[in-house]
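So this first bit is one chain, no partners, the form predicted alone, shown in structure tokens.
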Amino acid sequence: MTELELIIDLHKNSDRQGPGSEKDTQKALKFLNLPTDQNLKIADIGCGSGGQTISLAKNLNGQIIAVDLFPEFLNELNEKSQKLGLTDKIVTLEKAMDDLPFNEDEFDLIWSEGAIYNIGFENGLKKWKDYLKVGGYLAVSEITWITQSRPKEIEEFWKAEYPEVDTTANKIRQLENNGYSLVGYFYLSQDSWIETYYKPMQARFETFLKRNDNSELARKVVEDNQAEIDLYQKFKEYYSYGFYVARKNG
């Protein structure tokens, strides 16, 4: 197996593929104001394994269409969506984020959680704008600094990575810039990436390693991610994923 086919491996079977929750999308769902009498069209991008999917299956009325590069990760979701009886409200699409077959104004609410940062935060509020509706809304999780200041190693490390790393007020001027007017705004609490994220993931490094033959590629995997979650672990007061919701103007 590929590096990233073992990646894909390992974040198989998981209710998300990056920091959040449950109570982290029902926290942003609540900054919007959709009409409750009609049926809404909601595009999911970067759906992954589909955890956000379902709760805004179960919260919304309308048709999702739940977008994602990997096909094993959709498999997932369409076998939860058929055992919760939501095969009418989502449908997948195996897709690149950065080439999406949407027509202009198509829909009411676009909907991605960590991971816009695979085509950058602003060419993605700049793509996905002509998709929404005028007055729809755009919800992203985006990482962002929660501080002014912060170790030169950390700086380095997320500048390296991510250059588009940057604080909220710089975030909101963004989305700004780009048409949209912020309606809410929160970060990820330390559980939102420890409890939901992080530990499920360590919980299955034994298992992933067994089905793959303790591999030098594998246990590669297993460190790279172990040293992220170290990383966040000595810097979680300087970082986190923003929820940025915003609604297209007119």
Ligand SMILES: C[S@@+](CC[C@H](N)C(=O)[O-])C[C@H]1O[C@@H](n2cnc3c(N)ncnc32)[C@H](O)[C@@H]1O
Contents of the next structure:
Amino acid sequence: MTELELIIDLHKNSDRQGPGSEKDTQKALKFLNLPTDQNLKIADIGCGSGGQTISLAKNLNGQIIAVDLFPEFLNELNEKSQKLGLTDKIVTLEKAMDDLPFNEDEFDLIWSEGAIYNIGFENGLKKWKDYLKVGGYLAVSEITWITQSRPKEIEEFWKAEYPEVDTTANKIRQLENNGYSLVGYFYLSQDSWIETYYKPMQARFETFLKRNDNSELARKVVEDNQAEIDLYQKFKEYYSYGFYVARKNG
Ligand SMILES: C[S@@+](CC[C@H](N)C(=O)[O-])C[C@H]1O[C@@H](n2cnc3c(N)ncnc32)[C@H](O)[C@@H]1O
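Previous: the form predicted alone; requested now: the form predicted together with this ligand:
Every component of the complex follows; first up is the chain already shown.
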């Protein structure tokens, strides 16, 4: 297996492929003011195995197109939605998030947890806005500095990993500069990183290594993920995922 295949193998059986939780999805949903008597059209971009897609399907009336680049994650989501009887509400689509076959003004809601960074926050805001109806909502979580200053080590790490990392105020300004108005914001708690993402991932390390014959590459994947966890533990006061809920202006 390649390193990418191993990374998918480590993550595909989990509820979440990034920090976040059912509670966070519910909290973000509360900021929406959408008609309850209409069938909504919703996209969940970078859905992974669809932890949040299932919550959206249970809480909203309408159809969700759940998009991801990797069929392994979409297969997991399809299995879950079959078991839960949600196949009439969730359709999966294997596509790159910067090459979507959507129409202008098609969606009431675009959701994306922990995924917009793949094409860059501002690029995503611009590209996806066309697909939203005027008054439609964008709900995205994005890596964010939660303090005004921070130690050089973590600043340099994130600037190298993701140069668009920024403060909440600057992310909100980007939303406003691109034709959205913020309706709600919060950042993920430490539990949403540790309890619902990192601890379940660590619990899978052993079976993952066994399944992959303890290969050098599999060990590297575990080491890299453990290093990410250690970094979070050391610097968790300074960054999180900000959850931004905004409305497209007319
Ligand atoms: C950190 S995970 C978040 C997954 C899920 N939303 C969650 O919160 O559990 C990022 C997701 O984006 C997907 N992804 C990465 N690059 C992508 C691209 N260019 N187009 C579509 N999906 C992509 C990955 O496969 C992965 O499922």
